[in-house]
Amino acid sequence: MKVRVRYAPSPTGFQHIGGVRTALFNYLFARANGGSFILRIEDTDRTRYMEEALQDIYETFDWLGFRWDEGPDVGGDYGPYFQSQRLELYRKYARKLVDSGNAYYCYCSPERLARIRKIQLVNKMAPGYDRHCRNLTDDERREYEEKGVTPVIRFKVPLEGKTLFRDKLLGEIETPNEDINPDPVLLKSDGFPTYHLANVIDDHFMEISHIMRAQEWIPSGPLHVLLYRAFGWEPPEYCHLPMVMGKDGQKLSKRHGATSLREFRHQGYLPEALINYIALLGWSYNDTREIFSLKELESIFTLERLNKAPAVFDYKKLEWFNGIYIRKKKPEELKELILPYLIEDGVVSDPPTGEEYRIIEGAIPLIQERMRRLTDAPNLVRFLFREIEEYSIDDVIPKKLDREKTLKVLKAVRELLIDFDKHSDEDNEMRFRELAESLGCKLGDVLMPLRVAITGTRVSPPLFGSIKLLGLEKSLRRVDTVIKQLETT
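In the form predicted together with the RNA, give the structure of the chain above, and only that chain.
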């Protein structure tokens, strides 16, 4: 059997971790088995539809770097891939179900539905449709029609018996039919199908071989199997993926932090890191290896290594992965990646001047291993482009020194600095080391006041490299500023 899997998002919001993880597993499964990965847009809820959300689907996966073999934008032999363009199909098959006695017209108003629901809740009964219209007589039906009530079509869930479906991960799941959602709506009064109908029909006609979706869909599994049977079709294979949770064990949501891919992207995360981390949420390769490229995952992914239990999303670990991938970048690539952040922060002009480009390029090797996110860049290099607004004298003075001594150190340091450009880093280190010795203090205590003078903080990129990038003239001026401040305050 040819493997054909799909990702079927509903364009009602931005692509989030959970959805992308589902998409990734489907994609990897297709690639690992020489199958096809299909994108289908489930835009049947026109009240929640967002044009932006549709664009977001394209942008997100383009950014992540995985493409579908069939979909609304690339075409394919099983289209159209927008459910809103397949309405006739759903209507036709909904009617077929009515004709075959597997579905019926329901004229109940939303108000009545809300009313019975309320009563059920008050009486601690299971909420659900009371099947009021299931056995309407022809006369009753005609009466509703004459009143102009537009009906919905509901599925006739068998009152007895049980339905069994097999899940690749979870095994057999058997459900008594009386526990299945009583007669769910298949076709809404606006003529659009509900998820259940459209999903089953499309998966059938698109010849989907495996349905991989989140475990929140398990309860509708039996219903879908019933639907396939009512149509006389063979259900595909099912595999319900473990869900992604927040720190508190609840379904991951905004209150846990970023959830949409566009947020992560804006916060300076790399697609490689996101993919790598997400792949390991509910799936593993072995007991040691955990760094994988998308390409590698494409060949090693297997359903057998899926985990059943839900996984908690760990922002810290994602950040760790991100640091790894930032360090793997070529300097040239990293430059392009951090540029937007430097511009956004106003650290450099838009577009950057040639001089700014030169400094950025020089700074990359200094900051690359210090970054965990692209957003770290502006803070790390700001001192190279902007004057230090304010010095903290506490920062200038090393713990073991006092103001007097620091002043003395800094003045001596300034003398050495004048010839800084004439020496190699090794020479300079030697010179400062000798100075430290002659002043009776440690190298660190000699360089710290200088570091703060140059960069404005005690934590900075390597000092010598920073001085070179900043230029000797500016460096000396900053040292002078600090010396003056030490003398006057």
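Since the one above is the form predicted together with the RNA, can you give the form predicted on its own too?
No partner chains or extra molecules come along with it, only the chain itself.
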């Protein structure tokens, strides 16, 4: 059996972590088995359709760096790949179900359905359609039609027995038919299909071999299996993927942080890091290895290594991955990646001047090891482009020193700075160590006031490199400013 898998998003919102994880697992499974990965756009919900959401699908996967073999934008032998362009197919096969006695026309008005829901709610009854039109006589149907009532088509769920399907991850899943949504609508009165009908028909005619989707879709499994049986078709193999949860055990949502791919992208995450991390949400290779390129994942991915338990999304872990991939970047590539963030933050001009480019290039080796996200760059280099308007005396004074001692340290440090450029980093470190020893201080207590004077903060790129990049003249001027502030406040 040739492996054919699909990702079938609805363009009603932006791509989120859970959906992208599903797409990635389908893609990797196809690549690992020499199969095909298909994109199908389930756009029959016209009231919630967003053109921007459709474009977001294309842009997300362009950015992530993996694409489908068949789809609306690339074509294929099983199209069209927009469900809205397949309406006649759905209508034809919905009528076939009616003709075979597996479905029926329902003429219930929205008002009647609302009354039924209210009665069920008040009486604490199970929700669902009461099958009022399931056994209408020909005369009763004719009466509705003469009144101009446009019916929907409902599926006849068996009233007794059980429905079983096998999941490659979870094993056999058996559901009493009485627990399945009673007689759901397959074709709406406007001629558009519901998810269940379109999904089954498309998967059959697109020859989908495996359906890999989140476990939240398990309840629809029995209904889909019944539909396959009613059509006389063999269902694909199912594999319901573990859910992606927040640390509180609830389904990942905006309350946990960013969830859409455009948010992660804007926050400075790299596509390589996201793919690597997302691949490990519910799947693992072994207990020792975590870093994988997309190419490596394409060759080693198997369903047997999926976990049954929900995956917990850890933003700190993702930052760790992102830092690793940032450190792998060549300086020129990293420069181009951080430029949009520097421009957006107003740190440099748009476009940057030649001098700004020079400073950025010099700063890359200083900040690359300290970055976890691309958005870290503006704060790490701002001191190189902007004067520090105000210093915090609390930051300047180390915890183990008082104001007078700090003032004495800074004045002594200034003397060492005068010929700073004449010495190597190793020599300068030795000189500052000797100064600290002569002042009866630790090296950190000597360097901290200087770091704050140069960069405006206690956390910064390497100090000596920062001084050289900033220039001795500016560095001395900033030290003088802090000395004056300590003397006058």
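Each form is matched to the other, and the largest set of C-alpha atoms that superpose within 1.5 Å is called the rigid core. Numbering follows the first chain given and starts at 1. Here the structure is a predicted model, which is why all the values come from computation and not from measurement.
When the rigid core is held fixed, the Cα atom of F420 travels 2 angstroms or more between the two forms. After superposing the rigid core, the C-alpha of G440 moves by 2 Å or more between the two forms.
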